[in-house]
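Next up: a single chain in structure tokens, the form predicted alone.
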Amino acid sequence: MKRTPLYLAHKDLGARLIDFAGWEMPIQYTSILEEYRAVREAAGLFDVSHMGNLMICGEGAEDDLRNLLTNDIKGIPEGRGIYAHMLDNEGLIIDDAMVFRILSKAYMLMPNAATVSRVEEWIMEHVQSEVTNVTDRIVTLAIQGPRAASILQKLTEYDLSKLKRMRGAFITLQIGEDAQAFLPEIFQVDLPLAGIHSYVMRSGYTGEDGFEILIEADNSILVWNAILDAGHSYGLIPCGLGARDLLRLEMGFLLSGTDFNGEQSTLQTGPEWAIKWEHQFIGRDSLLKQRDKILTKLVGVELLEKAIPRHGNIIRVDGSNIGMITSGTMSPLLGKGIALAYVNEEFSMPGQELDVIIRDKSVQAKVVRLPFIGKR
């Protein structure tokens, strides 16, 4: 398995470490719902090195990857990042991820863990600008929560309230005497202050405020001590992929691997804002014919009864089988089972009940909008 530069800082603290798509990864510290909570009511800081860094710089950067994702990039500022699929000619999503224009002619793609070999042969196979594979050398921390911005505020001098919702910066971090530059032969940035040079983007995987950031490797164990100092005054600890699970379900986010598996397209999945059809992509033309036809889509899934959903549980409507779960937990906010799941369109209306067949026995459940639990 492959090991994140952090690896020896996560053993040091006790986490319980697993096998996450080829990657050994913390799953947990001290338990997934305290860390959960962490979270939602103050902070945690996670590891997310697993995720992919391609870089795709050039003249013709921008056009390249309009007509590689669903969503469109066109004319969007430096610093401003969107969500996007990347689809097959047949319209099946190879992968969903965040792209961030952090300069003019240089962009930042950030597939998931196990799809970045793919994602990067997909790239090469279509574009004529430079692309760089830089994970390797990138360490990417996650620090969410409704206190994120203070505590990442006391090692930077830069404004972090400037810094919007999906939009990213060239910062900082007030740590250590000498000024170490971020991958400075593909930024030629001017970060003239003492310290650690990031890129920061305010984003995240959890539906709370917070902030991702890009620094070197060789600086990760330095900078992830120094966010844990920061913030344990504000209740701040480290995070599993556990936790991380819960959040993102509890927004109704997608997990690749597990709510797409290559053989769906966005117009099964969603979101409908990820799709720009004013725009030429790949796999644009595959969907227009996909959108008249009966097409299994996933919903959200509430059950109206004390179980804990699964992946692979069968949803059935007057004993027939419409669907299956992809996600399934008990919701820590909401107290109760929820689920992402596909079912055929004529059951995917909010409202329509279902039943969901958890050990044998049927559980009624209903069709619900996402997120789950509102926007945060």
Contents of the next structure:
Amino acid sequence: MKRTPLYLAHKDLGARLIDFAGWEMPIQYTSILEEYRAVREAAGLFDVSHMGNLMICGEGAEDDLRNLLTNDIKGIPEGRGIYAHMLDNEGLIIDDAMVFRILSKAYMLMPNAATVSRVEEWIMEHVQSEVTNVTDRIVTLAIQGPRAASILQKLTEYDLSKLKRMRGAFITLQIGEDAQAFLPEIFQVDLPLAGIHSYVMRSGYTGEDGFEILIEADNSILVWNAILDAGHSYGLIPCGLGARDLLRLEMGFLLSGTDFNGEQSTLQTGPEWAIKWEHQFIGRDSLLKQRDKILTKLVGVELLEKAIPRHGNIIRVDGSNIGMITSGTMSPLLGKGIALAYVNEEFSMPGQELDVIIRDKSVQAKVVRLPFIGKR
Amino acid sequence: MADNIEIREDLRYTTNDEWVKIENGNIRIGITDHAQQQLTDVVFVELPKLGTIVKRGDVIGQVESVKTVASINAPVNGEVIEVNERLDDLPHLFNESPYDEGWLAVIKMKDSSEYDDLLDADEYRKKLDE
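Could you switch over to the form predicted together with its partner chain, since the one displayed so far is the form predicted alone?
Full complex below, order starting with the chain above.
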């Protein structure tokens, strides 16, 4: 199994490790619920280095990415990111990912751990620009929660209030005496006099304010410990994938490989805003053909009785099977069972009543709007 | 096996990680410390119904954590005569106090010799070490 450069730090913190897409990752340090609450109420720190980092560079990079992604990066300024789906020729989702324009002709795409190699191959087949997989050189830390900005601000002179959502910037973290560069051969940014150079994005997968911090693997333990120290008095704790899954599901964010697995299109999963029809992209023609056909759609489902929906539970209306759950949990914030599920389109409107079959018992539920917990 | 798992000497155990305590010819059951650690935070429980006649091995309850779900099986033949309804509102008692406040049910045994078939603390410890 692959390990991130922070593996030993996780072990020292008493993390329970699991296999996630071939990576040995912390699922929890102390308690999934405690870590969940830290992120909703204070702050949490995640190692998400299993996510991929693919650089697409050169004159044609913008056109290449426009052709590969459902959302349109045309003309976005440096330091701006978007969320998009990458489709195959049939319009089926290969992966969902963020892409940032880091420099004028250098973009970074961040695919999911399980799909990095598939995405890389797909890009290689379809682009002229230079593609570099820098996943193994980069550690990605996510600091998430209402106090994330105050904590990170302690470690940098950069005014983080200037960094808006889905924006990124090169930021020097005031950690250590030495100057540490961040991928200098790619970015050719001047070295800081002292401190660790990083690329910081105001983004995340939890619904809270927060940042995703890219650093070189060699500096990761210093940065990890510095953030834990800086955040300690703010209630920041290290958080694992268990809490991350609860947090993302309450927001209705998709989990690659679980909520889509190569057999669904963006028309089924949404979000609609991730498709910009005005530009040409791979899979667009297939999507247009699908538009008028009846499809199953991914919806939010809330249980009206006490129970927990799980991946694979069947959904019925009037005794007929009309759908299946892909992700489910007990929402700590709502105190209710919530799930993402594919249902036949005619039953996909908010308010639609459903029965979820959990261990042979029928549990009342209804379709609700996402996010489950409202806009944060 | 991790050293931080509590196994009580005065209890009996099943291979399915339930503990069993004998009380006046009845048995009180719950899930072991090992089981609750494996499950992680318990957030929901399906309790057995009072008066249910159970056969050894029957599923009599479900414990769900944020991560997964586990069945609790009847360790003996008998009848459910008491249920810990506090768990409905306080499912985390399974985590905080697996051997005391987190008990699940009391079963009146049909044949008290079945208690002797259960694992003792040493046998359970050995099973966990495997």
